[in-house]
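In structure tokens, the next block holds one chain alone, the form predicted alone.
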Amino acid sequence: MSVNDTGSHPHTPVLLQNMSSSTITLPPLAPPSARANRSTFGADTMPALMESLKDRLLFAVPKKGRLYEKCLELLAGADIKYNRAHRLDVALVQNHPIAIVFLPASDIPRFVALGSVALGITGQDVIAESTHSGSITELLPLGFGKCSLQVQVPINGPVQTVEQLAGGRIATSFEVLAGEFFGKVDDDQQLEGGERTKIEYVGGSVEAACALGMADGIVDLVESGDTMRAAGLHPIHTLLTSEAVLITSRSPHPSLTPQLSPLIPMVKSRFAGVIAAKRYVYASYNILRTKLPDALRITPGRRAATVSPLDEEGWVAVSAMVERKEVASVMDRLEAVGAEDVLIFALDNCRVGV
């Protein structure tokens, strides 16, 4: 995590703002000449950082990116409150003991896998990149961020296949997997002359890199494709597909004490549950007794619909969970079968068990 200095003047004390009780200031710094051999951020700033996360659970985000909003989202929807100052990672919850800790995704399984901060929240991807996966529990897919890593190649070019591409030039940020994916291919080829795959770092703008003669092909994050098509490169192979995910390290840290513990599975249900309010809606109809096996086919709930008798002889109220994608169609296909007074309700939030 990062904490700058908040004006002008590089030696500015850093405030953190503790919304849940008052601001803390750090103390004056000293004079010039106490201070010319020492680390003015180690001796000043960090014993009252410390001192503002003592008995808080730390939950890293991703700090910017394409998780980041979602991330945001997500937090205000499980009602976690907070209020970020400007320039600071760390942004202290007002209704829970939790710490929001703003890191690069790519940072954060090592984080959570070494037990320095107990939740997060990253891609898949970067989970299996970081070569932490081991030491990391996902506990929740999140719905968002979903791509793939994929070997791409120029769509009219010589080479179509991995094989054809073992001993060549790949250019990728995703160095750990692609060096485990084409030693593998390398393996199996049998390469002669001993020439294996040469995996090249790049940072941005890996779609460049065939048509720029860097590479033979890429391996890189796939969403739409559309970036891949604009280059002239389509997909051979795909890796692995990837979502964020919420994550928690196999082995926690001593300071998740008894008090933090509960917050963890707490943190979980409300995000399930604001995952589920968005992609469910409510229905709830009027069928006949006799034609309602018809009808349960089409709503059968998340789990089961609910079935209610009605004061009129032979007819029964059915509710059920109904994906919000599907409810024009599941209107139609219900209407056909003899329901009446279909009713379509919105989801704020909801708890759905996990």
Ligand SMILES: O=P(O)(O)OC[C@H]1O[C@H](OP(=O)(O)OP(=O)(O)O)[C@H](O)[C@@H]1O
The other form holds:
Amino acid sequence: MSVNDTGSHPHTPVLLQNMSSSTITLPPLAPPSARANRSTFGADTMPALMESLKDRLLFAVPKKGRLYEKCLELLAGADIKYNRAHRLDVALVQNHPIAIVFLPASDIPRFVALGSVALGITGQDVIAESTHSGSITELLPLGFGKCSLQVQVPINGPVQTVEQLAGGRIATSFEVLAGEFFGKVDDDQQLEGGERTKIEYVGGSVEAACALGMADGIVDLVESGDTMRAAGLHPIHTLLTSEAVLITSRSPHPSLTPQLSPLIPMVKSRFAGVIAAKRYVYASYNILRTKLPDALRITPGRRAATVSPLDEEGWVAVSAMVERKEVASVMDRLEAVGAEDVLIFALDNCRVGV
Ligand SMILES: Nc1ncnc2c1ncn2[C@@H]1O[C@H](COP(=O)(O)OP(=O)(O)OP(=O)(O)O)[C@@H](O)[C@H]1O
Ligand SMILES: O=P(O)(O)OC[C@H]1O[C@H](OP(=O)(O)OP(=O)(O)O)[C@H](O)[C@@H]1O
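Same protein, the form predicted together with the ligand this time rather than the form predicted alone?
What follows is the whole complex; the chain from before opens it.
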């Protein structure tokens, strides 16, 4: 994961670099040589594309990496349909006045904060690292891309605390967050001669830095911990936990017209429905009315369970939403209190909030 939110961005899609339309604010241009090599958006294509983006809400989605597939699933679940031409980083949505803009996850906070795009998906880690975090509102946590930003050191090395790392060398893609964190450690430690911890930027494979002798410790993202274990590292401190979030700018761009503004709550509520449908299942069972209190303690439902009389004296049917991750244990416990005909249904979609 490489983060570079402050300077010019060699990977910023040429479409966005070249467009000059009232609908978007322009990031810095890439060097002419870089532009000359990217022939996807010829002079013929550009005006038509710019015209088609007018009166559309621009929505930035990571173009690759850990968040990409999950974002596509979310868009499909929310019935946001688009055609993406080969090599094109902009896709027009067919059934809404929205255009999806595929950007590097680390650039999305900047585009959203500047109002160049109205909505975006990226990781909270990337937002925290961004110089624009103060201009961004998180609308909805998306439940994927969960990871932690940790200080990791060699398992058998001489350094085992962050205090011992003070004055040493740290390799990271998160220069801002690591710099802030070790700045405080340095302030507390007051090393002789005012020595400070050195933060070295690396764009990826950060875990290799200690073995290569370029760092005493690293600051990097960890999910399962497999990468760090394989590199002989272990965590000694967690700077933050993160997941993917739907974001917008704190101060909406003037291009966000009254026609386009309602699309933001619509996308948010559709995404929330897709997330909830993944998180919950629908449980239904029959039980003797005398055992109902025991059963309702197991399946209280989100607001309350639905209880209906059965056409058999003394029996009721119960239905309630249950968290998917708990479903096996819920079924065991229902059986134990006398529930019969326990059925579990997957939800296709729903509107219940998350
Ligand atoms: N191991 C992981 N598990 C879960 N989420 C992760 C993990 N690594 C990264 N992420 C999340 O995905 C985001 C994008 O990371 P990823 O490494 O896929 O970026 P990328 O777009 O490939 O960027 P780069 O080219 O800079 O490496 C991160 O900012 C973080 O929010
Ligand atoms: O705890 P784990 O589940 O093993 O995941 C952690 C790894 O995932 C990320 O890198 P990624 O694989 O995205 O590649 P990168 O090093 O090129 O950024 C991160 O930088 C770690 O290397």
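Here the rigid core means the biggest group of C-alpha atoms that line up within 1.5 Å when the two forms are laid on top of each other. Numbering follows the first chain given and starts at 1. Since we're looking at a predicted model, the values are computed, not measured.
In a rigid-core overlay of the protein, Glu312 has its C-alpha displaced by at least 2 Å between the two forms. After superposing the rigid core, the C-alpha of Leu58 moves by less than 2 Å between the two forms.
If you fit the rigid core between the two forms, you'll see the Cα of Ile287 move by 2 angstroms or more.
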